[in-house]
Every structure is written in C-alpha cells, then in structure tokens.
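Given as structure tokens, the chain that follows is alone and in the form predicted alone.
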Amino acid sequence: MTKEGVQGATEEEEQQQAQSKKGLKKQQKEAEKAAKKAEKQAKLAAEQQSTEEDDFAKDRYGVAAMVQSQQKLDRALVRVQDLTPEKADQLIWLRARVHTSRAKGKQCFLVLRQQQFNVQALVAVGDRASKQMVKFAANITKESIVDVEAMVRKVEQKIESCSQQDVELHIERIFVISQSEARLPLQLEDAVRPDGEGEEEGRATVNQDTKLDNRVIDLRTTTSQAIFRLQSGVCQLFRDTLTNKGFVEIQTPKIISAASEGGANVFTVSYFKTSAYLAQSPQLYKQMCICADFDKVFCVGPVFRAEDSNTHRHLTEFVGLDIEMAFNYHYHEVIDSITDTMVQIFKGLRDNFQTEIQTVNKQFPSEPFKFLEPTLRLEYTEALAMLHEAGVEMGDEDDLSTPNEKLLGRLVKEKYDTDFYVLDKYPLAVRPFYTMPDPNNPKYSNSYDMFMRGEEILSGAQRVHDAQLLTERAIHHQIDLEKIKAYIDSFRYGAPPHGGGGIGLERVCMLYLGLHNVRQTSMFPRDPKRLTP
C-alpha cells in the first residue's frame, strides 16, 4: 500500500472513532434525560396521589356533570347586578360566567361576569379552599359558565373596573357547568375597547366584521347587552303608548303577490308554480284595516328591501315600527299622534334606561339625544330656505340627498336645540302614487318625514282613500293596475281619511345612541354582503 493509502486509511478509522464517540455521547444524554423525565413523572405522579389524598376541599370544586334536568335544587341563585353592601356577610349561590382570572401566590382572583354586570370574586387558600382549589379556579378558562357559593364582603376601596364597586365574593365552592374552549375567537376587552383608546396605547381593537363574524360572543359585551336591552326598550315604550292611545295591534303577510311599494328593490321567491314577493312594508294591509274600521293599527315586523346599498344606514332586513290612523279633519292629527308617541319612547329611555345608556357611553360618547315637546314641525320649503342660506343649490322640487339631510340637522340643532324634528308637505313628485296631494298647491303633497340627528327615521303621509283618485295617480306613476286592484277595490266601499308612517327600529337606537353604523343596533344584520350568522 502507497504512503498516502495508508494515511487515507487511518484518517478515515479516526473519523468513525470520533463518530462514534460523539453516538455514544449523544445515547448518554438521551439515557440522562429519558430518566430524569422518568423521575420527574414519577415525582409528580407521587405528589398528585399526596396532594389527593391531602387535598381536604376536593369535593368543593371540579366539573359538574352535564345539566340534563337530573334533579330540582332548591337553590336560589343571587343576581350579579344585585350584589350590593346590603348583601354583606350572606352566604350565596350564584352563575355566571369567568371574564378574567389571575393567580397571585395562594389566591386567584376572578371577575365573573353577568350580562352587563360583573364582580370580582376571590379564592385563597385557608379553612375552606386548598392549594388544589386555587390551581384549578385558577385555570378554568374565560367564558366558562360557574356555579360558585360565596361569602359576600364589603370592600373599603371601591373596585373601579367592576360594576359592583363595593363588594366582592370570597368563594367558598366552584363548579364549571359548562367549559369554554380556550381559544376565543376574539376578547371581549378588546371588542368594548374604544377606538381612539386602543390606537394610542397600542392594544387591539376589534373591527366590525370580525364582531358580526362571532356575533355569539360579541353579544355578550357589556356595549351589546346595553343596546338590545335598550331595544327591547323602545318596542316596549312603543307598544304601550300607542296601545293606551286605542291602538290595535296587527300582524301582516310577509310573502305577497305584487310589490307593496312598487319599484325594483323587491326581493322575490318561488311560490309553488308562481313568483311572490317579500313585504317592502306593510303599508297596504295597514290601510285595509282603517278600511275594515279597526280606526287606529300598528304592527312590530320585518320589512325586506332589496336595495344594494352598501351604507351605514341601510339593511336589506330590519324591523319596521309601522302606525296607521283614520283622523276627523286634518292630518296634522296623524303626525301629533306619532310624534307624541316618539317623545313618549324618548323618555321612557331617558328615565328608565340610564344604565345601559352610560354602559354604550364609555365606549361611543356621545351627546345626550334632546327633544322639544311639543315637536318641531318645519314645512319643506323653510327647509329649503335655511339650506339655501347655507350655500346649498337645489330645486323646490328636489329631494333631500344624505348630506343635505344631515346638514339640515345641525343647521336645525344650531338653531332650535333639538335632535328630533319633522319636516312637513313634501314635493308630490318624489312621493309614492298614494300619497294625497296637497289641495292648496299641487306641486306639494300632505306627507312628512320625521329626523333624529339629521337622519329620518319615518316616512309617512295622508293616504289618498279615494278609489278614482287613487287610480288616476297609480296611471300617472305608471303602475300596472292588475297587480294592484285589491288595493285599489279595498277604497270602493266607504274608507276613512287616514294616514300614517314606517320607523325603522335599529335606526331609532342607533341614532338615539349616536352610535354610526346600524350594524350595531341590527342582532343578526342581513345587508347586500351579509346573510350569515
């Protein structure tokens, strides 16, 4: 063998050498760690059966059995929002769900939430829970829904980030009833976070599809309870006020055979062997009960529109807040009726929904919604003549666009200090073909819209109950009288003078809240992008 075989040789013997040092290094460490992890496993095998055999609280807390109606306790469970000095020193039983736990040494400290109310509660170690104890309040994940008994103690500094700021619950037993997953689909600290508040400190906000997205949770917010509380309100006060003003309630179709407003923004859908048509209002109904001398109507129900608009204001389904009235002589009875109906609403917020008002405050300020009693009623050219004053070009016989509607608005707050207002007598030719012309001046009709902070939120007018009449302006707006003739037959028997308007529900709340997007007001939005959840 040459010189340099030899050397190639004992090279390469060297290299298997030190492979197979580094091999046996290598089985060493891995023979070191298998048994330290042995070890580890071992000892914490032992300690769990000591600390289970040590652990005196343990039947004080764990996962409850799935509820499925197995028994009827005779357990009264306490109100978070009625947890309040009074209750000091009661031992209580309360659910509600984990918003936020931190562990702190031998304690944990929750905040267990209720709708828009919530409390911190605490868990320490000593008579009535263990260590145990506290490692498991302590790892129960956000969102879970607890029962807890729980010591009620009154506090001497006032909890500032909790709504009851002067009590706190020291638990003395916790159960999860049921469990969250751990992953949530977005925080509810961020999504009640305001805005501006977020940007500055750098914390995540979260955006408004995201929210419409996981809607489930999102309701759950402080801001979200706060709002459908108050409109759960609003249909309330509007029940009971027209309802003590001799109004009926009705219900009216949905699915019709012809367009109830005319027009192309109708959805339709296969009836059987023909076409229908989703109600765009319950308009026509509303007038066949004034016919059929029910004398005063309102009905609370979805109105669908097709239109593609893509605003902050507009849902292709929202809840219409629908009034008809028969009157003796004069119209005029007809919008006093509604807009003392809506001052009635507007306080009934203001004196009975103060909580849910300062809960949507904190994360959408906003200024406090003024109204005049009675109403302002401005008449549309005086409408037009504070516009025109303004710098605004349009004709007498132009409808308002949106920004004209909402400098209107200020122009009216400027100078009446009320967010709430009517504008009366219409141009007749942006009406629809049953609006009564005005008699004094053709050119204008007796039909009105009512604006809460420069938006309108009704639209309403005297019906023409004349069937001659109401035949000659369907031919002029070129309406197709077949599709219409029951309603047209509806006048051919003796019909009332009457009138009436539309309120679209989640824009009386949005715009009573100074909130900007209607989204926030609608539960479950549908809008030309939007059909789930």
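Numbering follows the first chain given and starts at 1. Here, rigid core means the biggest group of C-alpha atoms that superpose within 1.5 Å across both forms. In this text the structure is predicted, and so the values were computed from the model without any measurement. Compared with the form predicted together with its partner chain:
In the core-superposed comparison between the two forms, the C-alpha atom of Gln468 has shifted by less than 2 angstroms.
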The other form holds:
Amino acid sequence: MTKEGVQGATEEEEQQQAQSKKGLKKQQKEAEKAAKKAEKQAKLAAEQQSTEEDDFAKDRYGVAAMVQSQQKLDRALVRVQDLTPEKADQLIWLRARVHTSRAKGKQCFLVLRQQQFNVQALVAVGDRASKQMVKFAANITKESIVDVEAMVRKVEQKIESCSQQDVELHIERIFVISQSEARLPLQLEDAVRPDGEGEEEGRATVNQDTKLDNRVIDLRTTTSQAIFRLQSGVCQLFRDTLTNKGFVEIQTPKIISAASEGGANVFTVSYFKTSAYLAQSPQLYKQMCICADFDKVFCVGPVFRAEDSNTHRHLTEFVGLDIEMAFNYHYHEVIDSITDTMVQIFKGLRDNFQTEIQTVNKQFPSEPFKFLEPTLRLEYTEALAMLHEAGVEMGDEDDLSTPNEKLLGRLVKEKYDTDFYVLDKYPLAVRPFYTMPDPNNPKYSNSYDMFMRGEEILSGAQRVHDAQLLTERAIHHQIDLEKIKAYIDSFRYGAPPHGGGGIGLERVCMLYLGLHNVRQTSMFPRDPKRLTP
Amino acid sequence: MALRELSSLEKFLGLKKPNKYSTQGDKKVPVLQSNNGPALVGLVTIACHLVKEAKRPELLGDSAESRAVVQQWLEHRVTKLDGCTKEDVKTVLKDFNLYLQDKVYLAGNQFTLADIFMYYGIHSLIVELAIQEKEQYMNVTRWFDHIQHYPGIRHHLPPVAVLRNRIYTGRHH
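Moving on from the form predicted alone, please list the structure of the form predicted together with its partner chain.
Whole complex next, starting from this chain.
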C-alpha cells in the first residue's frame, strides 16, 4: 500500500470509527426514546385499566346520544330561576348551559346558566361521583348544554356572583346534550363587562362589531336577554294600551308603488317587469284606513329608510309603531291619546320590568327614566325662548338641529325634571306637505314632535283631510301630483279630521334604558354597512 | 380693540373728557400724548394713569399685597392672554378656574382694575364656549357673569348668556 493508500485506509477507518461512534450514540438515543415511549404506554394502559376498573360512577356522566326524539321521558326539568331555599334538599333535574367550569383538586365548580339566571353547581369526589366524573365535568366546554340531576342545598354565605344566591347544586348525574366547540368567537364574561371596568382593570371587553358579527352568542348574555325582553314588553304594552282605548290593529303593505316620504331615501325592488319600493312608513295606508271608517288604528311593522347615515340612532330597517286616529274638534285630542299611551308604556316598564332594567344598568349605568303626568307640552316659541336664553341663535321658522334638540332636552330636564315631553306647533315650512297649517298663524302648523332624553322619537301632526287644500300644499312643495293621485283621491269621498304619529321601537328602548347606540336594541340590525347576520 | 377698552374704562370711571389715543407698532400698542411730560405707552400704563386721574386709587388695590396682585394680573392679561393660541386656551381657562376657586374677585374680596381688564381680555374666549364647557370652568363662569353685570363695565361687549343652574349633571351625553 502506498502512503496515501495507508492514509486513505486510516481515514476510512477513522471515518468508520467515527461513524460507528456517531452510530452508537444515535442508537443509544433511539433506544432510550423507545424505552421511554414503552414506559409511557404501559403507564397509560395501566391507568386506563385502573380508571375503567375504579370508575363506579361510569353511568352517571358522559356525552348523551343526540336527542332525536328516541323516547318520551316523563321527567320534569326545573328552571334555574326557581331554585330557591324552598327547594332545599330536593333532588331535581335541570337543563342549562355550562357558563364556567373550574376544577379544584377533588372538586369541580360549575356555573350553570339559563337566560338571565345562573346557579353554582358542584361535583365532588364522594360516594356519588368518581375522580373520572369530576375530571369529565371540568373538561366540558363552555356553552355546552347539559342535563344535570342534583340535590339542591342551602348555602350559609350568599353566592354574590350568581343570580340564585341562596342555594347551590350538588351534582349526582351530568350528561352533555349538545357540546360546544372549544374556541368561542367571544367570551360572554367579556361581552357583559362595563367599558369602564374593562379599561381600569385591563380586562377585555368586546367591541360592538364583534358582538354584532356573532350575534347568536352575544344575544345569550344577561344584558341582551334583558334588553330584548324589555323590548317585547314595549310592543305588548303598546298593543294592550291602544286596544283598550278602542284602536284596531291593521297591517299595511310594505311593497308600494310610490315613495311615501320623498324619493331620496327609498329602497327600490324589482317587481316582475317593473320596479316597486319598500315602504318608508305606513303613512298613506293609515290615513286611508281612517277614510275607510276604522276611526282609530295602529300598526306594528318594518319601516325601510335608505338613508346613508352612519350614526348611533339610524338603521335602514327598523320596527315602526304607528298610530292614526280621527278626532272630534281639536288635534290635541290626538296628542293626549298618544302621550297617554306612552305614559302607560313607561309605567308598565317601570312596574313590571325592573329586573331587566337593573340587569342592563349593571353593564350600562344610567339615570332612571323620568316623566310627568300629564305629559309636559311646550310650544315651539317657548322652546325658542329657552334656547335664546341659553345663548343659542335661531330664527323663528328654523328647524331644530340635533345639537339644539339635545340642548333643549337638557334645559327642559333642568327646568321641569322630565325626560319625556312634547313640542307643539312647529313652523309649517319644515314639515311635510300633508301637515295641516295653523288656523291663526300661517307660519306655524298643527304638528308636534316628542322627545325622550333629548332625542326625537315621534313626529306627528293633524293631517290635511281636504283634497283641495292637499293639492295646494303639494304644489307648494313642488311634488308631482301624478305620483300621489291615489292618495289625494282617498280624501274626495268624505274624510274625517284626523292626526297621528309614529315611533321607532328600537329608539324608544334605547332611550328608555339610557343606552347610546340603537344597534344594541335591534336584534339583527341593518345599517348601510351591515346586512348579516 | 385696546382703544375701545380704554374708552369704556373712561366711561366707567366717569371721566368727562374722552382722551385721544394713537397707536404705535404692529401690535397697535395705545399711546396717550400728555401735555406735561413724555407720552404714556401701553394699555396697562394708560389704564393705571386714568384710574389715578379719576381719583379711584382703590381700583388698583388697597394694600401692598393686593396692589401687587392687581399689577400681576394686568401683566398676565397683556402677556399671556392676548394672542394666546387655540391650544393654550384650555390651559389658560383651567388655571384661571383653579385660581378663582376661593375668590370673589381677582384681588380677593375687592373689585379692581384687574377684574375689568381680565373681563375685557377673556370675553372673546368665553363667547366661544359651549354650555358644557362653561359648566366645566364653573368658577370662571361665575366670576365672568358677576363682572359683566357690574354696573358700568360692559359697554362695548355683548352679554354672554349664563344659565342659573347646571344642566350637565349626569355621567352621559
């Protein structure tokens, strides 16, 4: 062998030796890994065996089969709100959502929630529950729906964080009826956290857009539940009060042939071979019902306004509560009827929905809503005087701008201590063409607006019920008579003097509760930027 | 502006003969030519002279301390207040509000020339304030309303409406 060859051989040898050293090390490592793995598997298997062996509570928990109406169980489920000390020491079943679950050693604390009510529940290792059952309970994902059999127990110290403060549940059986995915798009605790608290303590709050995008989850929060129950109450009180006054509920068409309030803010829909519009208000049809001798009517239905306003109080679709009635001699009969209806609604909310109001106030604090009986009615000229006194410059026939409306609201609140009032006798120039002019002063009209917390909620008036005068007013406002021919014609065959007004359900709820954005009181709000969910 | 103030001051002091003023420089500093002696230059100088002429020395303060305070505020008026920028307005009003917390007039319990000229100087700022801001600077508003109603002061300036009661009480809107 040559020197090179020898060197080459030794190098090879070295390489081989090195390789084998490396190889050895590698082999060693792999062996260790394999050993560890085997150990782990053995341990797991042993554990599993032991768990299966020791789990005496196997039948008392688990994920239930999907409810496909397999059987009719004669089992009464108790409501969380009925869990009071009266039920102490009773064994009951209930179905609720898992709001939170927290394991602590041999115990697992759960908070079970049903709409606005929640109760603390406990699974503890003992003769009813095994270790595996406690572990299972701790791992149930938030928002899952569970069926629980539990003993109701009185507690010594009030549980401040729950709505049911005097009792807790000791769980004997727990089954998951509908499991929730682990990752929620928003956390319910964050969604009900007041903004101030969020900033102070550095905790998360959820911004409005996220809430609206995931409305199904957001609507589960105690605040949302309270808001929409109250809204349902407003509708109910509106209907009941008016029905008791002898009003008839009517339904008006929403697909119409001509824009009722003006051409600018109307949605167009394709209607077979032509186009039609979505109604901006039931105005025309309410009045036609009066001419058709229904005397006093109201309707609850959607209103569509294609207004490209992105403000805290505008929606493109909202629920209108509209009133129209024939009167005997003076349109104040109409105002009195409307204000009395509003006062009945406020009283009904105050007396029957305190729980809901308090729940909303927890997240959105506000002053309670104040009103006077009889309702305060100011004339436009008086309002102008109040504004002048406060340093605001305004002409006699000017309309009130939003800031001036708000300022006026504060001045009225300070002077009369009311959040609700009527402003009567608006200048004729700023009202629609069908408004009846004032008989004594042509600059003014028999029209009125109503305000809650300084924001307008109703615009109304005595309507022109004479075809001749109506035509004159339309011409004065430069409206195409052809487009409103059917409307004018309805007054040609005897029409009683009448008037009315309409309110927005969402706005009334928002202002009653002292909230700041109408989207909070609209379940699935529609605005220029939002079409879903 | 300064000339109108001086003429209003003359009326308040009851001086029979109105003086003729001229101005100098781009800042239009008022000048009063006098028959015996050098011309008086400057708003504060002329104002103090007029007060002495009208034999109302109490308007300059009746103790050494109050005299010093009056001069200080007159100084403040022409140096800090006149020509203060939009950003400074908040600070100016905030400090003024704090100062007036425990005083009826600028010099304590006595009405002086300092009140007159601070009123003239601050009027244009107060006129622009919204009701909510006026309530925020409650002491300034209180002092301002008091001075503008003082007999004989408010000649050339329009009155500013001040409400009797607070209308922004709650935590909202």
